[in-house]
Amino acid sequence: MLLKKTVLVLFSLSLPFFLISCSDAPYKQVRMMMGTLNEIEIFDLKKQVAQKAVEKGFDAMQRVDDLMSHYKESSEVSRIKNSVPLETVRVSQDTFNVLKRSEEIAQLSDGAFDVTIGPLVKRWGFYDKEQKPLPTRQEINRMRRGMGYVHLFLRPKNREVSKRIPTLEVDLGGIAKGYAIDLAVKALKQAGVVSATVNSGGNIGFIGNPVKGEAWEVGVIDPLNPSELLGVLNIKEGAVATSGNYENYHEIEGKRYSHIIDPRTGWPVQGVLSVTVIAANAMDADALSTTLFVLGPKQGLVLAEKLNAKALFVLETENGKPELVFSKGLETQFKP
């Protein structure tokens, strides 16, 4: 089971539905995967034929999950959190390439993004979310010097992981369900699907176009009032993320303490309140919103052009009403 993010609100054109929503019925299946509901949405078969389709796209994500998930004792993550220091652990390529992105995005972020901090997140209590006391600077401290993603070494010759210090834990929550709906998105593709949608809890892949419209429409959660929408965004092709501080907190002696942690500091992100982040794929849309909620709108738009990805920051102000910081462009695919 991975960690589970932010829900994002998906219509189509201009109809208020939650879900998408045609002229004919789509086929559609829900189920319950990596700590959160996955849905498979296509548009453009026959029911026999989108089952089989949507069967392909659910064992991808499967196989995710059984591989990556840090609550399951024979996945490959758990192997890396069970080995002595500088035990070799061979991995799956599946593993490999979301260890190998996680420190790619890690290295250019200067450590915003980094697959260790599990520990802390659970010291916190946003694992089970129970509430627990606020941790000490000391303890803090401590703990980040069990944790890095600099002492994780990974050999691409052989899919060889191994951890130097023997805390070391990983959890791919933050990256893996991205990763997911890419594998999903490739064997519905491969299975002849040419318009379809794959969420999982909130991140969503997309293919081709709505069956009606040229663009599909994502609406983006008003992080002061979850209830509503701060307004839609349009998007062609990729995939969408959010991270946000409103679904996952503990207020701690009468203040807000989010469950995005920042790795340099050992302490939740303040300021920021949510993140969208549109990407060529869903591995990256996923990472990219953590990382840039850590990083904030300065550092995070510089890091996300350099990525080609688009970001909506939604941030804090002493008014009470959230500010809209945009990337270059997106603020015209961006209906209030």
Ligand code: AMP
The other form holds:
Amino acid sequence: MLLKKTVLVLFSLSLPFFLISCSDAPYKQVRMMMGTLNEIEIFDLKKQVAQKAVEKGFDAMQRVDDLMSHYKESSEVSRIKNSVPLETVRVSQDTFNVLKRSEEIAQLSDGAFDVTIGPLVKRWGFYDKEQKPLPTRQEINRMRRGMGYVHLFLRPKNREVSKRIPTLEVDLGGIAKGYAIDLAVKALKQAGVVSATVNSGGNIGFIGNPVKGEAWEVGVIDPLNPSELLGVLNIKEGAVATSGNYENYHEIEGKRYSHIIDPRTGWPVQGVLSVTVIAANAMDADALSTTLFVLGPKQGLVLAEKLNAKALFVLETENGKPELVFSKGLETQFKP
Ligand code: AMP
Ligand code: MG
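Alright, leaving the form predicted alone aside, put up the form predicted together with the ligand.
Whole complex next, starting from this chain.
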């Protein structure tokens, strides 16, 4: 049996998480933004008050989509892409915050996280979900020379951004949903909410505790069988995010190529099936799940610890049974 009676399934089975909670009268709304389903659920307010709070939460998320989507020509991210080398692009504080954290995580991960990866993600066919022929090594290497976070300059004083090479683009797909959740959480708290969840495509931010029980229960999907759970994580506060190889992928000649690219090779990461990260805020959880997916468990767990986050790796094995690798202590929060 997949789910217990008290389980509330958010969205569809294709999302990386099931959020499980017990509540008598939650107020819930779902909205499509940032290319995914977003859900805000409030457990402690009467419908009328909750409705207003939810609107504020979604407004904040919509703002992030408008500023940071590379699919929108009017976004700040598109303005950076369309600028010429050394031209100054002044951006909002929100976009600057996300670019700054992206730069820090790129530095801390030695470039495993790199928001200039866009052209490669596109070449591999993950923007339009269209399968393309495998690129040649020369093509990948040429593209890699046209990217790199070190070519993006950030000047905090006037929130100025400029790029050093013409081909540079910014893709915040690995971090912006987390930031949007953090802004929504802030807006909800300001509206007086004390128990709620904000879910963007399976990245979840928590406010307070569930109405019943002390911890939020989040199901971790089995990447080899995404309609099943591997188990349930108990989470007390903060945020959680998963990056999985089952979310957006192509199968070419029997091999799966998924949407997270290793900037150091230009090739989609192999061997990691999913990474779930618990962090103090959703931006870090989101960025780190993508980063750790690239780094793998050995370096990934070191980086997680450095940033006070915890991670669960699900790895491919030869016997077809996934191997689970936990940050120290996280195993006690996991029920298979
Ligand atoms: P997530 O699902 O949060 O792991 O984010 C995956 C998305 O991040 C992809 O669809 C790309 O848009 C982007 N991405 C892929 N590889 C990387 C990388 N190495 N560093 C930063 N962003 C990436
Ligand atoms: Mg991410």
